[in-house]
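The chain below stands alone and is given in structure tokens; this is the form predicted on its own.
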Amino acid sequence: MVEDVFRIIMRVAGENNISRIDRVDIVIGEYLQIKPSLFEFAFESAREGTIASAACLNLETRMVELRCTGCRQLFLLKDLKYSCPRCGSGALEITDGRDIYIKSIEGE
């Protein structure tokens, strides 16, 4: 996933004829799981001799959200209760905090 992220980030920055990336915000789902020490590792790996060999990486998590399909009751997931707090269905679609996104990249 890191290595699809970072070639989407160099494609980006040639795109903008960017010579040097100083930062990289993503934002992450929680619904991914995936552990932020780990991505930050396997970030830095493939940053290794590139024009993002100094980039600072900023990750910034988003809670799930959901709907109830039924009262349209928006709430964010915790506890993983998956029912709706206002009517009790378990009938949900998911709207936000499963995607992984860069939010910026900054450089010159």
The other form holds:
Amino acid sequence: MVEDVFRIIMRVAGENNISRIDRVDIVIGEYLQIKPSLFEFAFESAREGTIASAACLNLETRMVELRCTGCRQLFLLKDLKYSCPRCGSGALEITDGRDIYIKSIEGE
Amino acid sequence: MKRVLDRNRDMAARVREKLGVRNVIMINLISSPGAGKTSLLEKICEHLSGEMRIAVIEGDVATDRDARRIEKYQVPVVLINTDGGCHLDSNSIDMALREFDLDNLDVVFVENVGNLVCPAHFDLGETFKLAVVSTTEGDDKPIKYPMLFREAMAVVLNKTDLLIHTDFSHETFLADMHQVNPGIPVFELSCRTGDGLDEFLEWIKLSVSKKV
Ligand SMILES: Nc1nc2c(ncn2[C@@H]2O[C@H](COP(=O)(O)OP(=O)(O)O)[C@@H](O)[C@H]2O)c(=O)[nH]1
Ligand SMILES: [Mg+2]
Ligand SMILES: [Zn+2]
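Starting from the form predicted on its own above, please write out the structure of the form predicted in complex with the partner chain.
Next comes the full complex, and the chain you just saw is listed first.
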């Protein structure tokens, strides 16, 4: 996953004529179960020898948000309880917290 | 804002389209190393290759051992070596599928790399994911890896012959599984003794004839 992130960072930096990346903001949905500490570790080894070698990584996580497809109740996932707190239904759709995205890249 | 998985998702959609127009089902098997994916595929090939046209994509970090185990059943096999990579992606699946004559296939089974986290992140364009766990891994997998068990269409609990040697609790396992994904079918079987295999194979047949 870190490789995919890096490929995008480098492409975006190229497109914007950035020759030194100072900061990257990444948002990780909790659904993915990516451990921030492991991600940081992998990021630190991936950045070596690149234009992001001194970049500061800012990770943010997003909680899993679900919607009951029956009663339309929106709620945040707590204690991995995948059932609607209003009607008890297990038919849910994930409305947030399942993506990983790069929010911003700063550099010059 | 750049979504990291978009590129994989776009290619997965193309793979799904390509398989869909040819009525080919693709099943993505995900488990920890050693849970029994290859053993299960061997059983599937042994019992079902006479009645459906099967092909297998083997994802392996370095060797071709699993691919060779499957070749014995005379089904087309393509090996994807990920070179240490912990999951397959839709691009490598798209390439692998070019090796098959898709117009003359009913189902493609994909053995993903042994890992319960990363393979769940990457849509391969499969019809559905099948999670495989074994009794010797402990009963806490559903609660530790909820994403996989939510994304999976069904779960195989393998190595039931070893249950007596473990402290695996059925009750905990099933309760957690249904908390994470209410109503998901769980097939309890042993690839070693063949116990419970028939019911699972029937389900595979139904899935391939698109009745699930
Ligand atoms: N006792 C027992 N061993 C099994 C069973 N299924 C697979 N195994 C063994 O578990 C090991 C790993 O199986 P394999 O199919 O290679 O797992 P994979 O890494 O998920 O592909 C092999 O030594 C198999 O013989 C089973 O139902 N019972
Ligand atoms: Mg294997
Ligand atoms: Zn509801």
